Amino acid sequence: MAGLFIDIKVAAEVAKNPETARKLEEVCPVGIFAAREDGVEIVDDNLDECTLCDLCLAAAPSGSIEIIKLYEA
């Protein structure tokens, strides 16, 4: 499920990595990522809180996270 303004796609190999999940949970200032034993969960209720800070992009392997703007700027 996507937010009204933002959607986030995480590559399967990263989504299943508990260590990366912990990093994503730690760096996201608005709680979009939740670390689970089996990897990362996207907290749908928080998607539209995304500030486009790109901290998640820096914390994950290059190209493994895509932030999709669902609006025209």
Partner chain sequence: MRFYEYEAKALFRKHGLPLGAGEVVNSAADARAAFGRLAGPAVLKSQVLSGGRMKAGAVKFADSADEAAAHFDAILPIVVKGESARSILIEEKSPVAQEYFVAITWDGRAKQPVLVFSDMGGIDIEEVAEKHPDHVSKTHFSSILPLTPRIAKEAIGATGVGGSALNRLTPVVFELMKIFLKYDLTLAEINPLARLENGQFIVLDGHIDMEAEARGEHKALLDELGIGDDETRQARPPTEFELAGARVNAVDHRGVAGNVVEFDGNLGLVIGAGGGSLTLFDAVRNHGGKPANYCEIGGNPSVGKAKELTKLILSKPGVEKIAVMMNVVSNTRVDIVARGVVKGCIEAGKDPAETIAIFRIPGAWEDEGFKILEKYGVEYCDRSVSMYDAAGRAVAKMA
The other form holds:
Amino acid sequence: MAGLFIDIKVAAEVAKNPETARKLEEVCPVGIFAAREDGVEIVDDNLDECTLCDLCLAAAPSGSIEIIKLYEA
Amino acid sequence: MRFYEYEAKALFRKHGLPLGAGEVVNSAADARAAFGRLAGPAVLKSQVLSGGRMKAGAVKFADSADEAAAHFDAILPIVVKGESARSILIEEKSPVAQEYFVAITWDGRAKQPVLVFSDMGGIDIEEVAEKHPDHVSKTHFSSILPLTPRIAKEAIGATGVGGSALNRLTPVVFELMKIFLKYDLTLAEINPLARLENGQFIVLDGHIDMEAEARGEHKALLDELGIGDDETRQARPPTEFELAGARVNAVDHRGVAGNVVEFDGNLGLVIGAGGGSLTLFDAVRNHGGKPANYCEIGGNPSVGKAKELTKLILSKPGVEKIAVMMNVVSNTRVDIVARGVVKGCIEAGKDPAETIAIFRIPGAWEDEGFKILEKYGVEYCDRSVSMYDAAGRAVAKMA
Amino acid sequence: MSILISKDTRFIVQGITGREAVNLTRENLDYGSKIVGGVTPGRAGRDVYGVPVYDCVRDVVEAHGQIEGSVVSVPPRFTKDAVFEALENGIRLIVVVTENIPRREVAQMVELANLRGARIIGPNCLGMISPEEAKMGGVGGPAANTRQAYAKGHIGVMSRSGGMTTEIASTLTAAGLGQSTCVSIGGDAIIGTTYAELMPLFEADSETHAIAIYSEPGGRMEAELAEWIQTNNSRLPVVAFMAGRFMDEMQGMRFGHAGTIVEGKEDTTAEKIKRMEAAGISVAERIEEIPALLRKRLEEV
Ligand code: SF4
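Target state, the form predicted together with its partner chain; input state, the form predicted on its own:
Full assembly next; the chain just shown is listed first.
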């Protein structure tokens, strides 16, 4: 489930990569990504804590992660 | 963080300072029994943190066990400056020949500890200093050089005390100086320090204040004295609301959303930071507003923390609106606070547009923050509206 | 000109790999400050935004020559040692950012600094800034925010609150009054440098034409400032803003900073305002009155 302010979409093939999952878990300062055996899981409760730091964007193949500001548009 | 008299005395005893016999009692029967163990007349003293217990009648003298029990019942219910007694201290009452005053505190101007000594103890030291300046000495001492009794001797001698009294007092004062530095105290006072008719020197009453910041460092001592972590020892005990505020602040380590102080008004305040909160609280009152609380947010708290603080304030009976205001921020982020307060309103079942009377936090990430406020229809302003005027807008909505 | 720091001031950051210190390092570099090195024990060889990290201050001095300043941003328990280390390695201007340091340790740092002829700003402060030259500490935040709030000019600012330093500067800047140097002096009961101790520096700085201060209940710092102004017949008009007036009726309660508590009459805002006005300091009721009061006082000079 999306947060009130932020939603994050990870492209399906990237989400299944355990290596990327581990990297995402490591870079995000507010614990939005949890690395599982079969890939990455989004921690819904932490979505609204996203600091828009873009560190996850740099840690995954370009274009595979989308940060959606739900208060825009 | 103030100690009760019995705690201060336990600390003195631990360091070998001379004290008369005495016990802490919690019932009239205990008082009666304790009297029997003392030699002769006794004094019963209410254990409160604030001064003025003598005036309130919470100190009484007893010549018999029956009297001690009766005094216990009389003193226990007395409220001193809004504070109930924690327990009663019963002590031997000995005939006093002379009273001295000794206190050590920090002097923020000299940035050193200052030892204040007088041979006219027992009365208000400010008054003595004014009327008999030659009977009060103030002596600064180093906090980095090794401490030796010389300073104590000089301070005592400067009030004209000599002979054996000088030699008997010096080690007592010196020990108090050591205690002051050792435990990060902000006040170590013995008043009066008495010379009894039998020539003995004993501590009759003492005040100890420990720096709140140093509590962790001195946990062993506090445990020994039975002082719990939840005892704030401020001028008044914390309210339920304030304790809940402290819990909100402890949720995570990111930033501050705390120092909540309860007031009895109807306008909830989510304000910051240290100086900004003081400025804004004044401004709200100046406009005739009635704050429901004081608080401080700062250091870039998490969304969750700002949210919980908002919910806590909105849970206070009678609080329908909150004002969210800070000085220009550079570390705390406008958008993060905006998310927190909007989410707090929604989770409390309230409409942010109705509930947030004004949002005035200019600075870091303000554009992002203002977008959120737009979306939820919350009235906000940037730095072109002063803190004072923003407070005025919030108060105007309370009419 | 300015006081304390200019674009040529070379300084280090102690505790440079900590979260707050990393931010502060980037913000200071972006603003044009010269940070030559950083210290975190056990982290030698790393770098933070291109600033080399060393294990101890001695190693930085060996590698880069004598350094003028240090920003200390380490946990409270290690702060005293870090300050001693800076002092004993010849550093003479130390900004202590850390808060919650017991008074005893602050007094010890200040005493050693006095023995070494050094100056400490803080603790519990955001440092200082000479606008459009350099800043040392977190004051003003990211460089872009700092440029928005601070502009070069002739008003010296001193504040017991870090946040209010920026609020006042921002108000001055919006009113067309730039600043020479703004110092967040810290909110603790004992601090390295008080208003009165900074006055001689501002007095000697020909670019400073007037002073604005932010003040609070608690302590004797305002009385000390009033005395200094009277004794030295200062050329500088001073405008003060006093916050926390509600605290006058709330004896023994601590609000805001560690040093902000009313324990006796001299701690109250009423008493402080009285003393300051007697010394010729104009006291503003609101922040937004400060620019007009300054202009009025400057015209009288
Ligand atoms: S932008 Fe930063 S905070 Fe947000 S999800 Fe990515 S890494 Fe986490």
